[in-house]
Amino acid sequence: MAGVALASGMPWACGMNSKKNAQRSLGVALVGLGSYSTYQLAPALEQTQYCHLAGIVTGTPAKEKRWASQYGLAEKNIYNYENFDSIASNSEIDIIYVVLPNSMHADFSIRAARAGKHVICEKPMAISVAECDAIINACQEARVRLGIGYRLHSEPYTREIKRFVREHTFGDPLYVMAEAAYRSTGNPDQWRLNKALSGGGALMNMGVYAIQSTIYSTGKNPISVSAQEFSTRPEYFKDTDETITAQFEFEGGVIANIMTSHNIRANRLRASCTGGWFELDPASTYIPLSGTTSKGKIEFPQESQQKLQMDDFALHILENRTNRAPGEMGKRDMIIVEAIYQSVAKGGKKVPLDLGGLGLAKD
């Protein structure tokens, strides 16, 4: 569905529709201080208006000192993985952003919820649909908000694509092509190439972007998928998928192809419609996206995608605004990922998808 978001307002969370609340800045604790936290999230939190970096969770003492010095963090707001649960008593931390290897998302998201903190879980949400359900249930039981780290849903080029589909600017979509890939040449022992930590390879990492592109470019969820896996560097990709292609069918005869890889450089979205076409190239990178349509170029000023994402989630809490990337969206994508792996295991056989009942509504 175009611009999926939770239909429910969840009136039990923090104060609603109040100018006073809109002026409050929510404290965010980052769990895991790898490259994404270091080079994207933390700098973005220096630009955000409605939230700020208030704490960190790390297993590396040297990082504790460096981050405390760089960001002026109080010692009481610095945690490690052993004392993490004591964060429950820290009133300066409102949101916990889990930025750990995929296999750790469920554990720390659930513990964050039980600590009474709102949760942002980095994508992919988890390594199984069952884990997604466990996270959603924990947040509902704790009466805290849950968002997935899908930065593109707050990004203006992506939101413009959603508007095209919602308003039928180029007629009805007929065919979508989405590619999300990069070439990995680094340490073969990195966690992304370890299935126990990552849950999968390119599909779990970049593939989620391609899957989402087909959904918001058609305004629909797929009803079936067929998929294939390719490996040209088995000595490097020993444990995870290298390249996957998949074909989706949607209601009304709309079709889509995706390609995702850790061995190919590609980042593009193109949709052909009954009255024209639109394209993003690049479509999901951190650098400014670029758009072209059959009616001309798409142009927006550059802003940090992570800044926009985290401010949107803070406003979801403070003012009950739309949750642009709710937990149900992460679960939907994991249902699709599991179906793709199932199709690959069956030699490309078509696998039906039932994505109804997830509580998702149009943006």
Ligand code: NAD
Second form
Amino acid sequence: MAGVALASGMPWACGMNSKKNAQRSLGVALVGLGSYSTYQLAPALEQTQYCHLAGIVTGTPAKEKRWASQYGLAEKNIYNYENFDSIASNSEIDIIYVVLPNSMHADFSIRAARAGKHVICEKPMAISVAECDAIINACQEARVRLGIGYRLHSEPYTREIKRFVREHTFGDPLYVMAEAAYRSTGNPDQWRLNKALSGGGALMNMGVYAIQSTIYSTGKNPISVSAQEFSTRPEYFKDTDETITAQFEFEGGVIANIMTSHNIRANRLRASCTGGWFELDPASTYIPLSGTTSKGKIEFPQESQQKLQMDDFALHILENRTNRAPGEMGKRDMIIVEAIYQSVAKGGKKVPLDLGGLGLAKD
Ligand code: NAD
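Structure of the form predicted together with nicotinamide-adenine-dinucleotide, please, following the form predicted on its own?
Every component of the complex follows; first up is the chain already shown.
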């Protein structure tokens, strides 16, 4: 296991952030300082109890100074993509969090593992199942822990849905509808619309949320999928999928429909069960989720999902607590993504899935 950073010399040790657990806070280095790192992860790391921002890896020199002064980072904890591997000898970094375009996840996650650091890899885990396997193998060989940036598994509304399913609160789920989509109108040259960098369009970016919704709302992995692709703005979506719908079958005749899009605004899940129903709307955004059931509203205090996610991962390392989003879960979802693209290519033909219990969360 990578070394545990000591509190001395850290800004929060002088009382700047009293939430930190002074004895047991792991140092996190963010790789890629784009919008998710800047506006979600770094602010969340100021609220976490069991980990803190200790370093950065960036290809943009102008960001080095800005981040160093904003977060009080030591110069020796600032890396670029070229000298990244030398992070191996930095005992203040325990966890490397890869927040780069999807096609770069495998390379940097594998290098992070080989540097002896625990790894959080953003979603989608990679752009192929083969890459997911390579990341999992590298982490196993280096004996480091691997988590995927699936923040919802630490989020209270989602955890409540998982409890409903575990405890049969509404009987058995029979049908799930899940949508994860937004309307993209920005720069058509952005990496998310470039297949070489993103690995795919809406399905890779948002579809993984809809896939996950069907799985935690049924408590099962799908056994087959049929899928269709639609495009209304081919001049904008030149290289990647715009809208995909897919139908899943699960053991016992349970069924689900998903829709994912970079052209439509939608973010919901609804499960109809033998004894009632539950719904989240929105279901996968990070501010804030909302839930209703056939027994009434569900309500939880709002907290940063990223804070909860990163503290959960730190506690997985520190106390061997459950890894809520392990590499196998990211791989499982990539197997499903590949099956969906296969079905689309075959004109919607049903593609069987043989996942067993792969990646099913324990709680
Ligand atoms: P972004 O475009 O805002 O940032 C990407 C970062 O990668 C930038 O700092 C950019 O400089 C760097 N980069 C390095 N090489 C690049 C290249 N060749 N092309 C483009 N950028 C390059 O993206 P983001 O929204 O921060 O997303 C980063 C990752 O985080 C993605 O995998 C995305 O799916 C994931 N993400 C997850 C969530 C979540 O809720 N879990 C939310 C947003 C993004």
